[in-house]
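Form predicted alone, single chain, as structure tokens, below.
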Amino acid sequence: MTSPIIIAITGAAGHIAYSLIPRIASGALFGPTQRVALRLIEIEAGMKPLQGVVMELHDSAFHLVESIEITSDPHVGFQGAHWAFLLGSLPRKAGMERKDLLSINGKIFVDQGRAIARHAASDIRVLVLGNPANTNCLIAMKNAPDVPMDRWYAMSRLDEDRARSLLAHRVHSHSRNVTKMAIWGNHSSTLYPDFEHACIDGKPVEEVINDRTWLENDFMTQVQQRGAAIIAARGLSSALSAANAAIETVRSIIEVTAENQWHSVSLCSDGSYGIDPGLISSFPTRSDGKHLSIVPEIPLSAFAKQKIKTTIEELREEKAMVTHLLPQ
């Protein structure tokens, strides 16, 4: 076995973490021989439930788990971390405007970014799930200027997976047969699921689904509103699927991308496709196993450009709301 990977997880007593941590502990992320050391971080009010999670981890006797530490202090939790999963954030409540949520959660991610910069390993990589994920990632990244910008990611893979599932279901196929399904922009109701470049069984979606009206309307709306539909049905936000998407996001970063595939990851824009450099936006990406890169020169229709423009405008608005949290 190799030396353990130190993994820090915030919001570690929450629903997503409850699904994510066993997957990591069992080897589903880094493989069946890679040991892991878990640093589980919670606010003070969550420490008692977190103790229960740790009891279950001990009872599971995962042979890859080298150690488990719990703390409410991010300066302790991020010490030496190679990967950080930032799950914890305040959910939006009734009567709360988006700017209120950004302001409250933004302060959390300022502190976490600073703690990561000060204490994490030199090769730290960070995946943000706590919403609004793209802008929270931007805040944390800006408050950790010594950590290279290509080490920061926000999750849009859940939206990709939802889109793939919907397309497959429409034609009685399987989601594994849907490739090159890219999400552009923000993880919000403005995201753009790019069906124009996706394939089903190797054929362009529009050849398999001859219904442009459905693709432009019901399909897109269902992807954009899927999280709200799950809350309405379950009474809680997505957890199992979010944890799975987090696993798949990291694997798409650290594993070589198949030749006929790309995957959606939100990362720091380099100006590709006219998207403002520095914004955390979802793009179609590919990995060589070491470096994640934006897929270049994808031809975009007027329809796609307009949808991408809308979601990028929202990211700009969010950035403007938190400018006071972004060191210059």
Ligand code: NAI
Second form
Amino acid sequence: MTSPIIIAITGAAGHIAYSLIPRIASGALFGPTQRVALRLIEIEAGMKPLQGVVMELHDSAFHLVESIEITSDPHVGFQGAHWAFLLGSLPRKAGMERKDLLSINGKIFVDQGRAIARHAASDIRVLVLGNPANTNCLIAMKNAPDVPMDRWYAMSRLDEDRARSLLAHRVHSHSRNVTKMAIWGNHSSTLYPDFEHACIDGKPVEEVINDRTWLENDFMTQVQQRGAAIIAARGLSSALSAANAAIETVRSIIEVTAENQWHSVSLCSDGSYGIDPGLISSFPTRSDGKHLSIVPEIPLSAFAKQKIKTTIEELREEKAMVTHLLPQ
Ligand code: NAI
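And the form predicted together with this ligand, for comparison with the form predicted alone?
So here's everything in the complex, that chain up top.
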């Protein structure tokens, strides 16, 4: 057995963490022989429920879990971490403007970015889920200038998986048969699910689903609004599927991407496809097992360009609202 991978998780008493931690602990992420050391980070108010989670983890006697530490101090929690999952953030409350949410949650990511830069392992990689995930990721990254920009990711895989599932259902296929389903832009209702390059059973989606009106309207809206539909049905936001998507995101980064496949990850734009360098945007990506790269030279239609323009404009607006949190 190799030495344990140290994994820091913020928001560890929250709903997503409750689904994510046991999967990491049972080897779904790093495999059935890789030991893990868990650093669970919460705010003071979350420490008591977090102690309950830890009791359950002990009661599960996971054979891969080397150690469990809990803390409300990010400087302790990120110590030596190889991977950080940033889930912790405050939910939007009634009467709160998007700008207020960005500012309140943004400050959390300033502190966490700084703590990661000071204390994490030199190979730290960070996946942000806490919303607004793309801009929070940008804030943390900018406050950790010593951590290379290609180590920061925000999650758009849940949107990809939702889109794959919807397409599969429409033609009575299976989501495993839906490939190259890219999400572009922001993890928000402006995201663009690129059905023009996706395939079902190896055939272009539009050949299999001969209904452009459905694809441009119902399909896109359902992907964009799926989070709200889950809240309406469950009374709580997606947690099981978000945790699964977090696992699949990291696997798509550390494992070699299958041929004829790509996956959606939000990462720091290098200017590809005219998307402002430095913005954290979702792109189709491929991994060689060590490096994650944006898939180059995908021909984009005028329709796609317009949709991507809209979602990138929203990312620019979010960035403009938090400039005071971004050191130059
Ligand atoms: P939750 O409200 O159940 O848990 C959040 C936890 O974060 C709470 O226990 C809270 O005490 C903790 N927290 C707040 N501030 C913190 C801080 N500064 N440090 C450490 N912990 C802190 O929320 P849930 O359902 O687990 O969701 C977590 C986040 O993930 C939310 O922002 C949600 O909107 C987002 N999300 C993102 C998705 C994506 O696709 N990117 C999908 C689904 C959810």
